[in-house]
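Just one chain is shown here, as structure tokens, and it is the form predicted on its own.
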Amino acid sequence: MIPDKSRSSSVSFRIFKDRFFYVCVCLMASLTAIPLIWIIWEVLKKGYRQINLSFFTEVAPTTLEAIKAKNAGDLIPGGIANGITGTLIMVVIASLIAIPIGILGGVYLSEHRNNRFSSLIRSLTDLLQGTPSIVVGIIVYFWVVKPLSSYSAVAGSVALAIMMLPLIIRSTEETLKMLPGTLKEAGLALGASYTSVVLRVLIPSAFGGLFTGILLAVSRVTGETAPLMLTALGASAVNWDITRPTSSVSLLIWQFYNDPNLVDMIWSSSLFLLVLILILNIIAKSVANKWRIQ
């Protein structure tokens, strides 16, 4: 038998250890949050000045327009309409390419978990997910830009779609793994074909996880710059022709960075991009909580 005094000291030590590690975890979490809070504060402080109606409806200003506005003490005219439309076009096209392929790939990996070919695809997916975005841009440059003899929104969309694929495939696979096996068995027992069970039972049941993975993939590629520099190149005007060079918000930020007279536009464009990605992540989290698999 352990004496009461020893047992009491042992319990007290465990309580102290528990509280000590709890404080350490809270402290480390706070330290990681400090840079994020600082970045958000800097972007808000320096970016809100340029946010107005023209910021969303007009194209990026020229250096001469920026110099005239600065000399007059006014805000820099113009906005990022060409970047917003270009980002929208390329993300939509990339989603149309990546979502069907990613979901079907995830379904295959989920249904054939121990298959040798599935293991190969899973390894290639993990490898692709860790590939630097600039490498993807170089590959798409030789695959699409060179054959078309032109930078274009199509080439940029292909690069973004390649970057979206790994996240969609793995999120689809993991979500389908969480579904109870009796769900598929019940569908097959009722006489439905395997294809019908997958398309009408499994995928709808896993909608929350699939939608969350898609939104996270979209939010990841929305701010990409490196692959678009080698594929979409950029444009000074709003361009709806997907076979011609197209701008994006991230490309405009890079363009503003290279012009000292347009520095103010960097913060405003960054604020817009930050808020857009934040909204996408909030929506993804809300959908995941609402459609959580029990």
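Treat the numbers as computed from the prediction; the structure is a model and nothing was measured. Residue numbers count along the first chain shown, from 1. Here the rigid core means the biggest group of C-alpha atoms that line up within 1.5 Å when the two forms are laid on top of each other. First, how it differs from the form predicted in complex with its partner chain.
- Relative to the superposed core, Lys17 undergoes a Cα shift of 2 Å or more between the two forms.
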Given for the second form:
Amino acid sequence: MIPDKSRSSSVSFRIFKDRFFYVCVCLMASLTAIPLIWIIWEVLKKGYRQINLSFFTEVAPTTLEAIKAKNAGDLIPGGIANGITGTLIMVVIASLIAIPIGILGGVYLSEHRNNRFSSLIRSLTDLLQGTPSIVVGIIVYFWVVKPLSSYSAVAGSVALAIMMLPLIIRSTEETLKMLPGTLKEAGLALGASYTSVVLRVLIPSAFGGLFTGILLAVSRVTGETAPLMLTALGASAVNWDITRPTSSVSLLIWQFYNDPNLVDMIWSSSLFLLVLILILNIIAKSVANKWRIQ
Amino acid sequence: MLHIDNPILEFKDVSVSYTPGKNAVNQVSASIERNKITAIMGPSGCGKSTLLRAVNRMHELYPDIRITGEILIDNQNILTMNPMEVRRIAGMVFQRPNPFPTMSIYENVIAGYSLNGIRLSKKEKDELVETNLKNVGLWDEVKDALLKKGTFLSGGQQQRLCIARALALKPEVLLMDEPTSALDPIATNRIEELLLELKKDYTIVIVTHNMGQAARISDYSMFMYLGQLVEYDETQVMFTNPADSRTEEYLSGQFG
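Given the form predicted on its own, corresponding form predicted in complex with its partner chain:
Then the entire complex follows, led off by the chain already shown.
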């Protein structure tokens, strides 16, 4: 007779294994939190002293000003106004380019789920999302900077828009896919045209998801540096002319890093960027919660 | 089968296929009488919804569906008309209530106009909203909350709102695709009473797989099975003395 083994495994050993596994899961989860918390702590600790009114209103200091201040025992003077305005201009223009294209592209993908063209677009979008940002910068350098023979905010915006596009397209597609099909039918059944059903029924109903996707895309490119180095270049003054070289907060961080006398400014600028992105993410989350599709 | 003089809606040899060579609706011919309720019943998959949705050209949303034959509304073949025009003369109410979630109750009623880009004065809008909400018996319940979102209403109220939305465009025919299957018995009852009221002014074609419902409210009944129109007669006659053995088996609950 075959011995009955159904009760032979030790229960206490299995309970131990279970607990051990659970502890491992918790441990790994907390390990991911450590670098995050550490970054925030470090940036806060080293950056908060530089943050005052002039940090937002004055342009980045020169090396000379920094050395003088250091010798006098003062904080480094100046701020990152040229970076803040540059980031603002470029993110706004990039959004103006990427939002309409991205949303309409997303509408196409959600409407045509299985045809060959849409699966091609979908794979290309994924590819674009994985493209190293420096490569995007190089492409835009040849597309925009060379023809205009100048580094400019426009070029920077185009690079950021390309980075934003796949994020907006895919989030639009996913959100629209979650809408019940009966909504579209309801609109069409009233004799409405496809255009007005998309623009006045589907997109408004998906507004929360679309808005969240856009905010996340914005927060994603706000801190981009590499593509801007080859397109916007940077500027030492506040510049509102979008055809001329322009700075951004992330470009300033890179400049501060390259100048040993300005190192203290890295932390305050990073703190600014982190807080900005954190706020964007919090808004995105609350909008997503408030406008959740019923 | 049943002959009707001066019908509002006629099916002539209508076939609908989802995949080539396989008809979901097979050679259906029938005429629908004005200002009556005609029920289309049959087991799941018999093609009753498919036939109904052919009338307002809903199948065009899906590229592979083929419709042959003629469907006439007031002697006009709707299969050759522009689908947007067709859908204005053949209103539809769906299985699940589907008010537009971003629009208020007020906006939902006149959505047919606003989505079609038809401009209305404030007075015209107010009138349309009041008349149609009164028509569906919703006015007293919502007149103080017209600016609230339609999705705050109960399921039955939402469905009545959807009926009002369809009626606001003054359709020739009102197509209803199992309009009460997602509703509780009380809400269902209200809608059935409403339909009996509405047939004074509208022609209603209702798909249902609830035989009781067909018996309670319809003047004429069609029984469909495997894509074919098996029997079409006055409801009274069909329920008391069905001509076809399949109809009898279905009505007596032997399948379905």
